[in-house]
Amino acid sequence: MTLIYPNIFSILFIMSKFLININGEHFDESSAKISVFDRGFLFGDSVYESTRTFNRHPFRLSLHIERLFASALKIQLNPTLSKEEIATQVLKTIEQSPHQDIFMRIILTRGNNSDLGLDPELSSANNLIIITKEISPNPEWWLSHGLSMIFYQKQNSPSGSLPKSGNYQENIMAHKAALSQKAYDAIMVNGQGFATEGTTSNIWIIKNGVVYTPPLIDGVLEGLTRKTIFEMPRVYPIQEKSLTRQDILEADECFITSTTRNLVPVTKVESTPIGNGKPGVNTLELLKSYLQFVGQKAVF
């Protein structure tokens, strides 16, 4: 893929934090507007993807759009835009951005309602919203000290790979609970007692030299960083395995992954240090391998 460089119009957005594409038109944060009758606003009736660029290369864009459509299928949202049309709008938004490393949230709502009823037939064509901003490097302390997390018991525990939808209330409550305990985030636990994921990340442990992560069937979103780690040359053996709270607390190392954060060590869960309470050597080596891999294959 050819590098995408800012064009002359990107100067208009240099002073703005956000560049937002709404149905093909670009706005800054002060002028971007959607209808109050949009179903994403009314009911959380939307799906979305979060991704990024590495030096203006979009990270696994085709797979993110595939997952967007898979999420839409799970909530019976019929896209009125094609995958190619959405990809084109993402690339046009990158062209307009003045930044090298860009965070992107791609949102597809069912559309604007003609009334306040729940019936999806009341909606119009989809609304496509792409929100972008500059992505900053991870804080240094993430690697020097690692993150602390808590466990959060989910009230709603669907099984299987989850859709990435606009209905995020339980994740918000879990994150709020973590912040109230001065932790970075929460590890969600399903009704069977198995850890599933963080509120916006996948969770992993390392035990006796083997890397483990929960299977999708436990109620896990298949993260694209997660997928990439499985596709990388195997630095360590990797297995899907249902993980209990005790598995995590007794792990040698723990880390989370997400598209925007890459791999981040977790050094404490609840009040228990993980391993020696410091970022794990194997985790940091895996992060190094991951960054080398995506640096070589970041266009996707």
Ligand code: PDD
Contents of the next structure:
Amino acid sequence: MTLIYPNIFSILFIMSKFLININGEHFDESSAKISVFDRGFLFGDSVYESTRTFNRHPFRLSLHIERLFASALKIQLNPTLSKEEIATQVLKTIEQSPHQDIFMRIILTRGNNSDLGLDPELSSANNLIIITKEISPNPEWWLSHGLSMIFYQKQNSPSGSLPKSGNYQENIMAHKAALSQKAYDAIMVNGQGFATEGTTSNIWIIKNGVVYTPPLIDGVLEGLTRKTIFEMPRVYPIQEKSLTRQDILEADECFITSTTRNLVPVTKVESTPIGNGKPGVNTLELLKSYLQFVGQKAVF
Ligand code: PDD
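Okay, that's the form predicted alone, but what's the structure of the form predicted together with the ligand?
Below is the whole assembly, all chains and molecules, this chain first.
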């Protein structure tokens, strides 16, 4: 991976919060527009990735693009752009950004429809939209106090590793339910009664020194933070295991993971404190090892 420095054009974007690449052209938030006939807008017919940079280096970009293509395959969206073309656009946008550490949403929609019907054949070439903004550090209270979560019973619970599609309706409902109960987020539960994931994160517990996370088959997105934790040198034994609500409530520690948030302790679920109700020491130790590992990864 070569080092990327800001170029003169990035100065143009210093005043705006967002820098947005639409099909290869850069815009700020006031001028970025897509068609009302875009199928992502009409039907949620799109796939996406959220990733970030560390010091202008994209985090695991090829894996994010692999997952974008795997999601596309799951919804039979045939990309009209190659992986290399998408990577080139991502790198161009990083180059144009005035910021070192940015959040990036990479969206690939099936394209603009020529009519209102569902038939995918009505669509043109894909639209590639990359939305970026400076990433904010995690609030300090996340580590000092931990998050509180609720459980949310999914209505629709497909099994197997999920596509990261543009349709997050059920996750939105779960998140809304959590906010209305003054919780940070919801742990979604599938039709078999197993916890799957947060609405935009993977879920983990630690019990008797072993780290557990639900298997993909329970209806889980294969998070790249999750994948990275499995690849890291083992601090503790790690296993995939279906988790019931009870397993979570009786855990010694609990935490969530996502690319933008790393590992964040969960200290309360519904009204039950997890463990001693404080961010778990093993969770914080894992976070430290994760950041060290990612620090090394981010440079190549
Ligand atoms: N969300 N599960 C779901 C449903 C997600 O949406 C995400 C990511 C994850 C964690 O994946 P990763 O470790 O690759 O970030 C798990 C991102 C943050 C988002 O939607 O913006």
